Amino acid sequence: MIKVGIYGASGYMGGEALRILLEHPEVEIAWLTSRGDKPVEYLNKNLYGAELKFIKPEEVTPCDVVFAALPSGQIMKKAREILATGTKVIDLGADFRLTDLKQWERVYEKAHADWQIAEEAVYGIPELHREEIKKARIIANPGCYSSAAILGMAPLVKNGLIDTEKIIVDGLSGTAGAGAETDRAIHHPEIGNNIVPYNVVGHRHTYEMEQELSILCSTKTLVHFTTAYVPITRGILDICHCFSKTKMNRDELIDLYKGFYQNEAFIKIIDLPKDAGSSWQYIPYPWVAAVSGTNYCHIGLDVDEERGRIVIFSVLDSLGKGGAHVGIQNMNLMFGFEETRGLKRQGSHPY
């Protein structure tokens, strides 16, 4: 058993981490923090009867690992002190995601409090950084859009099959990605029956995508990324457009993707055939609802052979494989547990 603490357990991300960790057979919850004075059941009604209590951040005690679900700029001020007690850190936020200090400070519009710790952090996509994660003291959990796009594009970039300066990603997000604080754009009367574009250029997750994809191909990668909120609660759909250097068909690409992810428990390549007799093709592509509440990423694709364009559809739960669940996958690796421990649940249908 390991003792786990959660900073910011009153929000959506921290609350989801708590929900999954309560089911984990190797975990004992040591403490939960909240900035407010509401009880756990008030903010996480799904945990009614769990007999949990929040404490203030100044009351925390050393444990084996902490999850940080805090606003940008907070955990970086605490991380060095936490690590000094022998406690590992999994940051579910953005304080350690980028490897370039000037870029981080420009993108997040603040001075970084401890760049030396940021340089030690490992970017937490297990499918790409598994061995580094096993040895790490601090994990920078990826952004939700970033995870979907990086996982969706990695096989093509790694194999040099596309123009890496012309990657276009359209990201559609459920409103849980905006957090628990109320904002007009995610207020139900506004977002219901609506689609709301936001941060359509310069979105923070753009820089994670470019950073990680550039590592795979050892050359500059440019991602043209635009986002919108859609009227669902959980989930990300990244629609990735790219342009092939050579002629490839859908079957060839599916084989490539299945080979690339053949040993990955949480990546599913949708290989269902098209219905030759149907004019409305949707069966071959992934659905967001299928991965809700899980640590799975489903990837589907198609090829416009006439124009040399490849379209990748990558879906995941913004609080799951795009957030708290992959944080727990990283924890399993850090402590030598079975990687899938506590994470094998399938999605619900219908959701």
Given for the second form:
Number of protein chains: 4
Amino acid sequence: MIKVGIYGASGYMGGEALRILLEHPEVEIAWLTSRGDKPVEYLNKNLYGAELKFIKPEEVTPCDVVFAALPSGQIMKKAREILATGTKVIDLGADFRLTDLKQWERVYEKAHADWQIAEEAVYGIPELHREEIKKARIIANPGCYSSAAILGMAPLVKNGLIDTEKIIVDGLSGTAGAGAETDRAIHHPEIGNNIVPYNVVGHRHTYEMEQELSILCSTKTLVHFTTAYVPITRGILDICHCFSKTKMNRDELIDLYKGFYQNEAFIKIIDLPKDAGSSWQYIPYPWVAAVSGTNYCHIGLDVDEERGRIVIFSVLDSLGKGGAHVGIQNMNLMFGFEETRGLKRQGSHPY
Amino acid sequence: MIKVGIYGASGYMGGEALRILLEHPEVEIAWLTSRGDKPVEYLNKNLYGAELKFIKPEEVTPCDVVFAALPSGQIMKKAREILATGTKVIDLGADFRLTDLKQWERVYEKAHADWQIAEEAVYGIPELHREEIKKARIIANPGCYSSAAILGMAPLVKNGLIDTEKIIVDGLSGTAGAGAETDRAIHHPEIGNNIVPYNVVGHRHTYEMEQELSILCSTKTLVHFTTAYVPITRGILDICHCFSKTKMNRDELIDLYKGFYQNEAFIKIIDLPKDAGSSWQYIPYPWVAAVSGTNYCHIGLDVDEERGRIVIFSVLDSLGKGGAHVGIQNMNLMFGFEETRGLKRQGSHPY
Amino acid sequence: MIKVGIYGASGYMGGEALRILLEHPEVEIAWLTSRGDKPVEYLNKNLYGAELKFIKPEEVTPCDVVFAALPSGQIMKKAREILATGTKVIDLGADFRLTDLKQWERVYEKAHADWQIAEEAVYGIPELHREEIKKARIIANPGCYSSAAILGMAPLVKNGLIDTEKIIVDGLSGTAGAGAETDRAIHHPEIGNNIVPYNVVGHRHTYEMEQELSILCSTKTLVHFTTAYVPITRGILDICHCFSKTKMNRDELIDLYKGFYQNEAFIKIIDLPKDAGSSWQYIPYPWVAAVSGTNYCHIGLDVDEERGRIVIFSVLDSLGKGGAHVGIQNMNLMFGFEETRGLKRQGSHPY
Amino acid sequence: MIKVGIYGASGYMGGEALRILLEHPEVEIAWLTSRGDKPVEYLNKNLYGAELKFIKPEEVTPCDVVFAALPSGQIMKKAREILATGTKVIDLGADFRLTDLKQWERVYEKAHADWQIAEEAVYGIPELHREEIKKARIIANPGCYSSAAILGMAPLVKNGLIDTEKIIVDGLSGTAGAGAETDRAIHHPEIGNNIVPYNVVGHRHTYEMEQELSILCSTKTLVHFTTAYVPITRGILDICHCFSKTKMNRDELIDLYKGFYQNEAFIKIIDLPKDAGSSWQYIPYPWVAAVSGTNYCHIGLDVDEERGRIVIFSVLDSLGKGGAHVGIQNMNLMFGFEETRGLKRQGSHPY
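Moving from the form predicted alone to the form predicted together with a further copy of the same chain:
What follows is the entire complex, opening with the chain shown before.
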């Protein structure tokens, strides 16, 4: 049993970490912080009766590991001090995700408070950085859109199959991805029967995608990334368009993907045939709802052989495999637990 | 470990039983039947990679218990034979729910095939029939609206606090309650931004409510029940209006309810104060989304002291505490497992 | 052509009045007020290109009539002065809806600023108060839930057919009814797949219902009213449960309703037969989506003859027949225009 | 007044044509056909009380113009005969949209029944083919995704500003675009909280886009088109990614677009500044909900100057500017009515 604290547990990301950690057999929740003064169950009616209380950040006690689900710029000021007490840190936010200081400061529009710690932090995609994660004291948990795109295109990029300067990604997100703070664009009357495109240039996750994909192919990549909110509550679909450098058909690519991820418990390649039946229930692509609330990433794909384009559909939950759940997967690795411990719950159908 | 079979696993109810049983530590899935010929994961993308196959009903093998998630009228023809082999039966459908043959035949518009078995079957609400369930060979799992209403009003009815001839229940259901068969009223373009009231007179669940509530108060009850679909995927809210016979305020009633259900793991009484704050996030009533995908029932209430009315809000998931999950709770009781085994997962937030 | 001003045009109600008045052939929009400083089309993208500007309330110019879509308590301070200039007033808010000063002050939790004007104001349901509206200088436009319930039960109450002390109304509302101000309960991640019951005791519209229904039957009425938000954007369904004093069947009641509203352009009685077909598309009750964006109220009903209960389903749009549109119907009456002028647009399908 | 008939009025497209034509001051509805036997208001509750009846296709009478909203392959067999009687034809379907017979037959997987008529038909985008439409006897009304994409990219392609072999379009559609026939992928429980990508290769609308864009630039174009359903009822967002051949910034492109469409009543270029405010309500891109139920197309755009990409967001209603409404705009042109006659209704807010 390890002691775990959660900074910022009243938001959606912290609340999701709490839900999963409460059922994790190796974990004892030490504390939860929040600026608010209400019991947990006011916001998290799903945990009604759990009798949990938020404390102030000033009241925290020693832990084996802390999860930070804080607004940008806060944990970078505290991490050094926390690490110094022997406590590990998993940042569910963005303070340590980039490896280039100048870019971080430009993208996040502030000076970084502790770049040495940022350099130490390991980017927390276990499928790509498992060994480093096992040894890490501090994890930069990846962005949600980034996770989906990087996992979705890693086999293509690693194998040099596509033009890496013309990668187009349309990221469609459920509204939980926008967080618990109210805003008129996520006000139900506005978005309940609407689509809200909100970013074209310089979305912060772009730089994570370019950073990680460039590592895989040892050359520069350009990710052309656009985002929109759709009226679902949870989950992300990244539609990734790649121009192929060699001729490959759908079956060959599916085999490549299945090989690439063959030892991964949480990555599923959708290999449904395209001619299964005439009804749309036989569509051979992944569905966001199937992975909501879980640590799974489902990847499907197709090839337009006539026009030389590969399309990757990558779905995950921004609070799950794109957030708190993968943070716990990282925790399992850091503490030598079975990697899938506490994370094997399947998605619901319907969701 | 017990061997479990599921009849009708390609529908939503059978699929949900499958999802929960797959993660149940005492259970081995023996088989799943379906009339269709596709692998499970075509319909249940949430289980992608589980490599499960449906078999035909003719191909089943012996089990310790079978769950039946079949259209009305099918399992009543098979149950006797199944029981004779020593296999227990949990009917997630409606073949054995009523105790009055004539009413059953009138309500279900067909002749009953085996009333002796129906008379043996125990109505599967553990909070009211726990001891009988432990000894039962066959369970009539309750209807979803019925479960919410019966659990919601049992303390009032049992204690003789209300006029039992003027109980009004408005049942609001997510569309999963309508099942997996397509129908124009549940076609997304029709209901996605709509409310669809669909029944006023003689909804089948009315008779379960009247039957069970009458047992509790040893007198006749009349439940005036109306139903509507709202555009959520899962979950039910029963709004129950009762006219009080004595003066009681909200706090007294909340205490009564907490006492009534004090030993129940899956019933939570929402006891939030009414004056917590001005924002609607402090509404002291239960939310459907908090129990979706779980075996929990959340009950909240309020009293209009001026007009003599008590309102009970009872929420559960029609596939969860109102369906497959409570069926598994019953299975746990029947086989001497811990009652909460495999059922403790909390709801998600958001859902 | 008359000159029309709108106070509070940046909210949903004022914005809807604007949309309809822009297409009204007898109307010239004189001005729109808002506290904000952005062009109209920032909030009302539906009017993109209309080149309308908000002004400050201090900058208004003389008009023939003003619509007030202001927070509670504001227009009551200005109405006397506006009326003194010969300008008529249609209050889309609640300042003048009740006829009992003490009740108004209790319900709205403030002192009324000008009760003499409140006494002059006519309650703006044309189907019940047409002749007074024609002569009025000031209209108290009815609440949305109230309009649906009063129109829905007027024929029953007027004809003495029901127990008027046990009228139960469950009001289900789309989120636009909550207004444009953000709040966590209407934040999309919270309500997008949820139902939010929010009021049991003393909802303000209760008193309008009791006031108007009592006039119709010349005796006291008690309306037991509960409300919930469901995840649709617009529209209201009031489910009204009444206990009948005499035996009447569905067909007789439908005839009664059709007679009662035979000369009304905007009230439609759903007279679909109950046995039209097995698919749910033949459900003989009204659908909210059919009247969204319009001035129509659709009323359907059914009778549980066995249990002595009548159920009325009354649907309208809280911004339409329950708000801005009926305000314009009132304006038409006040200025001698054809009553349906500018209001005949049909609903969309799907919506 | 002209006499108008509608073939296939019981579907969503035919029903929408009916709704708009009923309010068109120059039109008398002569008849509506449907294979079903129910009154119109069973399906179109929005028209309740209109007392319209469907007739069989065999019972039609002479008209000035007919709208065809039929499944693929039907109207091509009848058009010659209809035209011969002097009746004009507006095909809301796909029988006459392509100019290359071989491609049509490959894409629609059948032999074409009357290619001579197809060659005569004018592709019905008024902004690009106004003069031909005025003189036409038969119109091939464009596909919904195609309309949005072609209108969205015409100024770029016409002016030679982009690489026309690498045009990527992600088409996001509301479920009404899937039509009134039920299918499990559009069943509410499946898609209500989900995203359903459904096509990567060879969507039929691809060929319309390539055909029309190639005309504009007099060279071959390749459109890489992918589609997904999102849980909104109506409307389409095409996200179009183009790689620019010359440097242009957002303001310059907005000016170009405003110039290109300066005389068009139904095309609005969203020219909101990017720095209007920190809240998302100031997002300077178009919203689908703003044009639902209308004949408007809203186009917004942005430029990633660093990576050389232009993004066009083009929104319209698949039953409106992408369907029945533009068909009526074409009818207005063909009969010499004012082009905007009967089509000026603004969108609703919220929708």
